[in-house]
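One chain is shown next in structure tokens, namely the form predicted on its own.
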Amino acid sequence: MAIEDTRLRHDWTRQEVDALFALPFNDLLFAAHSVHRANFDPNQVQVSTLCSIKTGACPEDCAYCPQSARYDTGLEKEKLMAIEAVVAEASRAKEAGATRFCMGAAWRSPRAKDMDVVLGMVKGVKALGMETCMTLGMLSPQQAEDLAQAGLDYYNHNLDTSPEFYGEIITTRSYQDRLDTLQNVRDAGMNVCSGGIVGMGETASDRTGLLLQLATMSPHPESVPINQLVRVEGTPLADEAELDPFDFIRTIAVARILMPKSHVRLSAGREDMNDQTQSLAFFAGANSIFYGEKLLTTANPRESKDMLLFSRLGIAPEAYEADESAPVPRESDSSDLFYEAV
């Protein structure tokens, strides 16, 4: 293996993921945690905050995804929040720690009635001094300068998995419809928060496939959340057989090779994973995680246990200056390093 110093890519090949993910396992840890020195304080780590904005009763047909309209998970609906109730939940988040602001609505795409409802919070939330993010679906033109234009920072529109994968997993939306989303998203000039998930049953090629997609557009995803699948009863993909824990590392290094200077986030899953395993995936370059009880839907370790790890592994959570559009990675005399397998 060697080391080189050189421009932030993104034309990244499939032969060359698959030799990063078939290196020796302390090999890949080593290079991806020393690419993640390069570019953050490795005892840093993002804290942000996930609150349901509107539950249940999507249309989509995702099957790892419990708020679809398709499936009986016992999922209580819920309408859209009022503006207050959001912003008030969002004080109570950053008096816990967390820097930045998530809600998610379970919509195919927002109807033109609830707009202003979604564009008060996000100027609600700003008025806090968080950072804001949004998960709503697929957006138009419009509506994506809309929320840039209220001051949105990042918006939410994950891949899932791998192009050749997907239709396995959705078919009431096409990968192109998010592509055209993120591009949207990018157009409107926000910060584009785009991961996937692992543990659906998918191949390693699957998962080099995703991360390909990811690492090839320009500019990267500022972040990124590799999320493993929480088996949820009533899904379709309630009976997947576990994933091997070290594979889920390896996505993480492997993340964090192929997109240096973006946020990894270790997103759902956590509660099922030990103190162990998250300490593995901080080494080997996520640097943002998901803080409170509840994913949406689903379980999330609990506050005081993140803070508890925090302490013990010496990680602090990473600032925000509210009159900058997101955390300054650190500084560095090699900055965009990339380890190529030789």
Second form
Amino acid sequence: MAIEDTRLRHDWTRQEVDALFALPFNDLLFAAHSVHRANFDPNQVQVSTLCSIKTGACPEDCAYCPQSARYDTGLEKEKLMAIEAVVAEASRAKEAGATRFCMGAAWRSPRAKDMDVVLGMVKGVKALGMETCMTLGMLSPQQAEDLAQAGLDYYNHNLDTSPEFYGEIITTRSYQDRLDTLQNVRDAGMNVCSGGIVGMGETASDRTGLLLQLATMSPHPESVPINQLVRVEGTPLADEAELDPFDFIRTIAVARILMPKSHVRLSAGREDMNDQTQSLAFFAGANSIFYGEKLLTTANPRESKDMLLFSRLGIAPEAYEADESAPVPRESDSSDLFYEAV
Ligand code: SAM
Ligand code: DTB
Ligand code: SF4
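Same protein, different state: after the form predicted on its own, show the form predicted in complex with ligand SAM.
After this comes the whole thing, all chains and molecules, with the earlier chain placed first.
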């Protein structure tokens, strides 16, 4: 296999992915950056802001998650937000330079009475001229269809880890449940956002297993969030060992090579990374971030800190042009705003 080969492939083998992970760091980074440069402007990064529209009291048992009702993490649970409050948050995020608004709910899956509200949120945020993303747990084909009809651009549903390690992390829903939801999202015509978490005590072979699952999907997920575990007191993974930053970067680099046209997101965990590690992630092919001082319930770098990092690295936020039904921001709007405070 020529690593520089940037054709889209959906037939990656475990041997090939293991071989990429085993490359000397410099060789892997050079290859990943070459693939990145052949497919994207390497100095543009997509900027998404998260909003927790329903917080805590989740019935699921995901071992990493501060929102599971099974763990005492001291988190205050909150009911589903009102549509107007969510749209106001989105508007604030747009002002600060975000082009995509990602709404997350601590549900196993949405109930019928929740659907009307979330559909209203999609319409309200879209009307601001932003891209919309939601992560609400498992979806039926009908729920996926309804979200697509409302104009939802992306649905996030992570595979989280390899099929082999999955049972150590979650017991209340199966890997196949996750694949089924992703298929429902795809069938409804939405963009798929799916990735995973590293630093949960998985082996190198589990990282291969996760990326292999994602990279053998056809089409690839358009957006691939790579999260570093945020170790939250009270969760079963609170005392997990710190991940070697180079292993995190390797995971980004291999994802970039396997899925050359997808946006790879440097996701949770940036509070535990220094600027140098983040800049290596961008070099390795990450071209999206979560922007705003909160992820769902945990801390993320302050907006001004990210603006400064972008400016020090010569990175510009990726522009987004909304479709004709929504007001179109000028090409330069978001980057002007982004740099204003620097
Ligand atoms: N409840 C829905 C679900 O799980 O499908 C949506 C929200 S859930 C919080 C979305 C994703 O956030 C999870 O799949 C996981 O990948 C990520 N996540 C949650 N807690 C995390 C943590 N402590 N560190 C890193 N990623 C985390
Ligand atoms: C994703 O891959 N990471 C985001 C988003 N998709 C929904 C969530 C990260 C959550 C980190 C822990 C928290 O803040 O609760
Ligand atoms: Fe619930 Fe999602 Fe957290 Fe799992 S990751 S406990 S499903 S909020």
